[in-house]
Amino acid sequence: MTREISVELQNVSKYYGTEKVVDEVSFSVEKGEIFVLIGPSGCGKTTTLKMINQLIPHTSGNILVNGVDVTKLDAVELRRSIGYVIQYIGLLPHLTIQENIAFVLKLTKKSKKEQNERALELVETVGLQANYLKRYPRELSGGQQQRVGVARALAANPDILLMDEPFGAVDPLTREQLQNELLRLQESIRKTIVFVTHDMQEAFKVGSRIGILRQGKLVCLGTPMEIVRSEDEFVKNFIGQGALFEVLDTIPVLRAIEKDIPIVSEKGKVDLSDEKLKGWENIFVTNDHGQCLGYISLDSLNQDGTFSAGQIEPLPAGCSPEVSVKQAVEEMLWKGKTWLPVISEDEGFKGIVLFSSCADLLAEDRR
C-alpha cells in the first residue's frame, strides 16, 4: 500500500555564514505518524524543524509539505496552516485562554461564533474544563498552560503540527501525563507531528520514528526497536544502556494490542464456519455499549453456534490502555495469564494483549 507522505526533506542543509548546521539532512514524515528529532544540545534539531515551516529559511536542498515546495508557498499562509506548539508555550498574557486559542482563527476572519465553538471543542479535546477558557494564562499551571499551547496549534485544524521541546518546561510527573493526553489525543485526531525532544525516554514513548542527528548530520532513522538495534557508536552511547527495557517500558500496550480478535454480540450467534475462528480457543461477548461481558470457550458453544448468558466466563482483571507494554508483560506473569483484556476508562473493550503480540512487537517491529 502507497503510504501518504505529508512532510519530505531532500538533501536539505542550512549555513549560517561558513559555518553548516544541518548537514544534507533527508527524511520523509507519513501522513498520521508522530516523527521524533533527537540530539545533542546543538546539533540542529531544532533548526530543522523550524525550516519546514519557514520560520527559519533553508541554504540548499528541497522541503516539500504536502508534496509542495515551500519556497513556492506564501510563508505567512504556510506557518498558518502548520500548528506549532514550543516549550515556554507563548501565550499572550493579556488574552483570556479563549482568545488565546481563537487568536489565529480571529486572524483568518473567522466570525465570533465560530471561534468561540471552536475554543469550546478544542479545550474539551485537551482535557481541561469549559470554565478554563475565561481565565487567563498566570491563572493556569504550566502543565495546564501547555494543553492550551496543544489547543490553540490546533484552531485551524492544521494536517501537520510541529512541537518544539513542548514539555520540557514542566515537572516529570506532569510532562508524563501530558505525553499520554498527546497520545490519546492521537488517537483520534491522526495528525501528521514532527516532535523535537532532548529526552530518549519521551522519544521512545511517543515516536512511531525517531531521527537522531549529531552535528547536523542525521546519523540515524527508524522505529524505537531499529534504534535500540542500531550498531552505531555513537548510537549506542547516546541512548544509553538498557536501552531496550527503557522502550518496552515505554511503548502503551495499544501498540500491541491484538485487536482482530473473534466478537459475538450477547444477543447474536457464532457462525463456527468463520475463517477468523481459526487458532482462537475463546470468542468474547460484548454488549450494544461496547462492553465485553466476558469470554467462551468455543468448544463449550451449541452446535449452532448459540450460547446462554451461563456460558460466559468473567473477564480476568485487565490493563488500562495508557499502561505500557512491559507492565503488560508483568502483570501476565505474575498472574500466570497468556493475555489479558485492555479496558478503557469507560469501561469500553479496546481488545486484548497477548505474550505473542508482545513478541511480536519485539520480532517485527509492528510500531
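Bear in mind that the values here come from a model prediction, so they are computed numbers and not experimental data. Positions refer to the first chain, counted from 1. Compared with the form predicted together with its partner chain:
- Split into two rigid parts for the change between the two forms, the chain puts residue 227 and residue 56 in the same part.
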Second form
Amino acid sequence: MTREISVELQNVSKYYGTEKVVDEVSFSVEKGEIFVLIGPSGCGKTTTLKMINQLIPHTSGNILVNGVDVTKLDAVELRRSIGYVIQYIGLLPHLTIQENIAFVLKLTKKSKKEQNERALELVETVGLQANYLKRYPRELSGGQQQRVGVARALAANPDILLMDEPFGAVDPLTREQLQNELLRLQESIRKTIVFVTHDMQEAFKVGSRIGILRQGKLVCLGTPMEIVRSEDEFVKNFIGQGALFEVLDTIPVLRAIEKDIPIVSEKGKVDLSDEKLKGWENIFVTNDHGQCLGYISLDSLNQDGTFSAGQIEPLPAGCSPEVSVKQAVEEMLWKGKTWLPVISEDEGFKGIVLFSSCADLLAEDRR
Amino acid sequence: MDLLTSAWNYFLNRQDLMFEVLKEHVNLVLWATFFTIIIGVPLGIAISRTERLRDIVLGSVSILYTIPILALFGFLIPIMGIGSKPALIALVVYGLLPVIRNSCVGIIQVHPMLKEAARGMGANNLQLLFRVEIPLAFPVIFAGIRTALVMNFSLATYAVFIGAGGMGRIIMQGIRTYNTGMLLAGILMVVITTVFLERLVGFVDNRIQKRFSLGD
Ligand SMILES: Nc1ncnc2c1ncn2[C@@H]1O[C@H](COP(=O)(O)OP(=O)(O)OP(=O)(O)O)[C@@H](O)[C@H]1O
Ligand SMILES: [Mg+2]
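Please could you give me the other form, the form predicted together with its partner chain, since above is the form predicted alone?
In what comes next, the whole complex appears, and the chain from above leads the way.
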C-alpha cells in the first residue's frame, strides 16, 4: 500500500538576516497521522509550522501541501484550507465563542445559518456546552479556551491541522484530558495533524511519528519506539530516562493481548498432545456461553487430560481493556504475577496479557 | 446675586437667541467632528503601517496644533474670507491630532498574536483591518474622537471672531455692550453645555470601554 503524503518539507531553511533558524529540514506527514515536532524552546518549531501555511515564507527548499508547492498557491486560500491552532490560543477577545469558532466561515462568506450550526456542532465536538457560545473568551477558563481554539481550527472542516502547543497553557490534569479527547476525536475525524509540543510525554502519547528539532535541525525522526532507541546523545538527554516506560504508556493493552490462548470447555477434556499447549503452564476453562470460569495448571490435570470442577482456579483480578501496557505491567509487578486477565466491564473476559509479551513489544519495530 | 438674576432674566427674555446660537454652535462642532473623523481615522490607520510616514504626519499635525486659534484665523481669512467654512477648517485642524494619533496607536497596539491568529485562519488584509484591527482599536480611536469633540466644542466659542456664530456671539456682544447679564448668561451657557457634553460622551465612552474591554 502506498501511503498518501499530505504535507512534505524538502530541505527547507529559514533565515532571519544571516541567522539560520530552520536548517535544511525535511520530513513528510502521511495522511491521517499525528506528526509531532518537538524540541527545546527556540529550536524553530513554530517557525517550521508557520512555514507550512506560509504565515512565514521559507527562504529555501520546497514545501508541498497535498503535493502542491505552497508558493504556487494563494496564501489566503491555503490558510483557509488548513486548520491552525496558534500557540497561546489567540481567541479574538471582541468576538463571542460562536463568532470565534465561525470566524473562518465568516471570512469565506458562508451564511449566518451555516456559521451558527457549525459553531453549535463544534462546541459540542470539543466537549463544551452550547450555552458557552454566547460568552466572550475572557469568561472561559484556560482549558475551555483551548477547546475553543481546537473547535475554531476545525470550522472549515480542513483535512490538515497545524497545532502549536495546543494544550500548552493548562494544568497537567486538564492537559491529559485534552490529549485523550484529541485522540478520541482523531479516531473519528482522521485529520492530518502537525502537532508542536515541548513535552516529551505528550509527544509519545499523541504522536504516530515524532521529529526532534535542535537549533533548527531535525536531529531525529521516527516512531516513538524508534525515538527511544536512538543512540544520539542529545536525543537521549532530551527524552530523558524512563522514556521507554512512557512509550509503553501510549500502547493500549489490547495490542499486547495473547491471540491464541489454550482453552478447554468445562465439560471437555484437554488433549495433552495438542501443539497449542506448548509453552503454556495453564489452560483456560470456558462454559457453553464462552464465559471464562478460571484456569487449571497443566501439571494438575489427570493423566488422560480430564479434570474436575474443583481443580479450576478462579481468575485473579485483571485489568480493563482501556489501560495501557505500562499500567498492566505495573499491575503485574505490583502483584508479583507473570500474567493478567483482561476483563471488560460489558463483555467480560477478553484474554490475557503476558509479562514476556509486553517486554517483546519494546523489541518490536512498528507501533 | 444681582448679576445672576440679570443673567437669568436675560436668558428668559432671549430664549430664541440662546437656542439659535446653540444650534449654530452644535452644527459647527458636529460637522467639524464629522470631517475630523473621516480624515483622521483613515489617516491614522494609514500611518500605523509605516514608521516614516507616521513621523512626518504626526510631526506636522502637532505643529498645526500648537498654533493659537486666533493666529490660525488670521491665516485663513485672507485665503477663504470669513464665515463658517474657515471656522470649520480651523476646528478640523485642531481635532485631527487626537484622532489621528489615537487611531494610529490603537491599531499599533493590537496584539500581534491576534493578528497572526486571524491571518492564520485566512483573513486577507481588508478582513484583518475591518474584522480584527479596527474593532480591537475602537476604544482607543473613540477616546481620540471624544477628545476632539469636547475640544472643538469649547474652541467653537471663538468661531464668532470669524463670523461663524455660535455661543461666542452672546459673550462677545455682552462684552461689547457692557451688558453683564448677557455676558454672564453666555458664559454660563458655555460652561453648562460643555460640562453636559463632557458627561454625555464620557458615559458613551464608558459603555464602549466596558463592551470592548479585554477583561484581563
Ligand atoms: N521575526 C523574527 N526575527 C528574528 N528571529 C526570529 C523571529 N522569529 C523567531 N526568531 C528566532 O527564531 C528561532 C526559532 O523561533 P520559534 O518561534 O520557531 O521557536 P520555538 O521552537 O517555537 O520556541 P518555543 O518553544 O519557545 O515556542 C528563535 O531563536 C527566535 O529567536
Ligand atoms: Mg513556538
